[in-house]
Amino acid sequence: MLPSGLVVEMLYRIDDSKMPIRLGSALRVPSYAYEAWGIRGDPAELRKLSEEAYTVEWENGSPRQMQYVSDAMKRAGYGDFPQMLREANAGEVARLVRARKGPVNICDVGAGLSTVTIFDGLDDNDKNRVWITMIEPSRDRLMSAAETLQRKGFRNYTPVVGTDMQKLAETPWGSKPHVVSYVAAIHHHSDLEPPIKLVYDVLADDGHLVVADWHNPMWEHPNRVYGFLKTLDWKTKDRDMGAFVEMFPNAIVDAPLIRDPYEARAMRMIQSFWKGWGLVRTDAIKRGEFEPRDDIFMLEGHRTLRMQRRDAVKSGFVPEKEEQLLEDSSLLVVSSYRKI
């Protein structure tokens, strides 16, 4: 029987509640930094555990979080990078559509903003003949995207309150989906091969799995974190910073060297949108606006596209095209892989 939500939400995890920004559990990292974070146990209980920590989180988001998630990239120097991810997608999206004949299925997983975004970027005549399925945890964040369509006039979408784990398997579709996509989304896993493994389960065939995402190695060893934290002040930082080396006690041990400098730059704006971050939910708490719901915590399934990738292919997957989105770094990427 696993632990309820809440002691799993404390499970490799420290006290954070003062810190400027919430680290969250240590599950949450890709699976295969899971021997540098010291977390040891059964692959299967560690990812059952690692979901119940995602579900935990996402369920209650708010519709405004991606908003806060938005101003912390503009505070950290750059682009509205959220957006540029979702559209980048909805552009991938709309080619696979207009590449097939007759009634297309798509899937978004993580819907929400990123939804809406599709549906603008279809052709007009293409608007008509697709059906999108809409996977969301956060009732909240689903129905105020449903609302959107509705005002937008598009009628053909079922949203489905839900992890992917939970509901992808489970949708009673017409027909197989022609199209799954995850903007942001996919991260939300330590071990992306069973997610990946049951899109291409229930896609139909020749269909493709479009993943727009954040790509960066920043959670792959506790010191990269370590180091981060030491660039930031609040008041409990030596207890805490303590409490983060007896957790994790590679903390303190030099992390391997990042070699390609995509990474090594993707890294570097990650940490400055941390950074923002900070600044942005201080700025909202002082002005009694923010509320739990609309946290995010910093360790999280980031991993670079070569171990997307991996699993990927893995899974039976080809990757078919890999657009990044800025010219210096890896951070943004669209993948779009076909099944075969």
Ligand SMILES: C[S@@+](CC[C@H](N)C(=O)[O-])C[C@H]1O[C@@H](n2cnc3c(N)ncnc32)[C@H](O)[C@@H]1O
The other form holds:
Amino acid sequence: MLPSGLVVEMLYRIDDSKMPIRLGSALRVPSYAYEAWGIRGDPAELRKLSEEAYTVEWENGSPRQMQYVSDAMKRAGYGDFPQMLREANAGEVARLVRARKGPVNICDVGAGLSTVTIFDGLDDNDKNRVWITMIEPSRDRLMSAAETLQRKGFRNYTPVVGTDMQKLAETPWGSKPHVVSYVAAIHHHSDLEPPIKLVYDVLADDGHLVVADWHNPMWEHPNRVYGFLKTLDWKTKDRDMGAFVEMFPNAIVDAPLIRDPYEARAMRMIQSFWKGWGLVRTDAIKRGEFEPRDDIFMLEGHRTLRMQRRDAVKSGFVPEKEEQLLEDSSLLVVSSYRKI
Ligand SMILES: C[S@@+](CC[C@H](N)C(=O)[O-])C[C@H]1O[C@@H](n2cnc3c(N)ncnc32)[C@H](O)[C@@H]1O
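Show the form predicted together with the ligand, please, the one above being the form predicted on its own.
What follows is the entire complex, opening with the chain shown before.
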């Protein structure tokens, strides 16, 4: 029998409780990097364990978690990247709606502020011909976004509590969705193929998958994480770094060079974000306001754009548009894939 809940959280995870930034389980890194992390086993079983490790983080997620993420980005000296992604995603969704006649079904997966931004970004004469399904495992975050839509006078939406893998197939669509969007959400899968294939199956024939996400190669190798951790300071650093090397021996083996300058810059930027997150988190703890459910964990399924595109193409999608939001880095990209 597979372990679940708290037990899964502890798999491939060192005791990170004293660290300024918590790592979480390495089961969450992109599955193509499992070998480098020394994670072995039946791929289907590992996939289930990884999904479980993610669910524990998100189903209790707080609305404030998103505010801290934006604060961390600002603290790192960058703009409000989460909102930039939402707005660029909303721009692409509005373009796709504009190009269609009649009623349009939109589904926002990992719904929240991104859904409100989609609504705001629609042309005024399109706002009354869309129906938006919002799929999100955190009930609090979902309801808080739904209330905002209500306040704006929008009624054509269905909030659904759950994950994509649980709800996409069973949501009672009036007709199939024409646009499915994920804003900073699809990387919560170590393996992108199952959710992308599922989206492909539920979409209307000429429908679109829009993925607005953070891309970087940081989580492909434990040596990259180890190198970053070396730059931080905390009381139990020697003990925790030792535990990291013991659990992930490749931590002290050089990772492959990153040859693409856009990816290299994306990795430096994500490192700055995590430094910012550490500061925001420490300040919130000092003020006595940080709750365990506000936390996010560093080891994540973010991957390079190339690897995401590879999985979309394997699932049958055709890349139609890729909008890189930052001039010198591939950190933030909105990708639009068409079902053919
Ligand atoms: C970084 S947040 C972004 C939220 C929202 N899209 C926005 O931009 O404001 C990621 C969201 O994805 C949700 N999530 C994580 N795994 C998911 C899954 N498998 N299916 C649906 N949503 C998921 C989380 O609960 C979280 O709300």
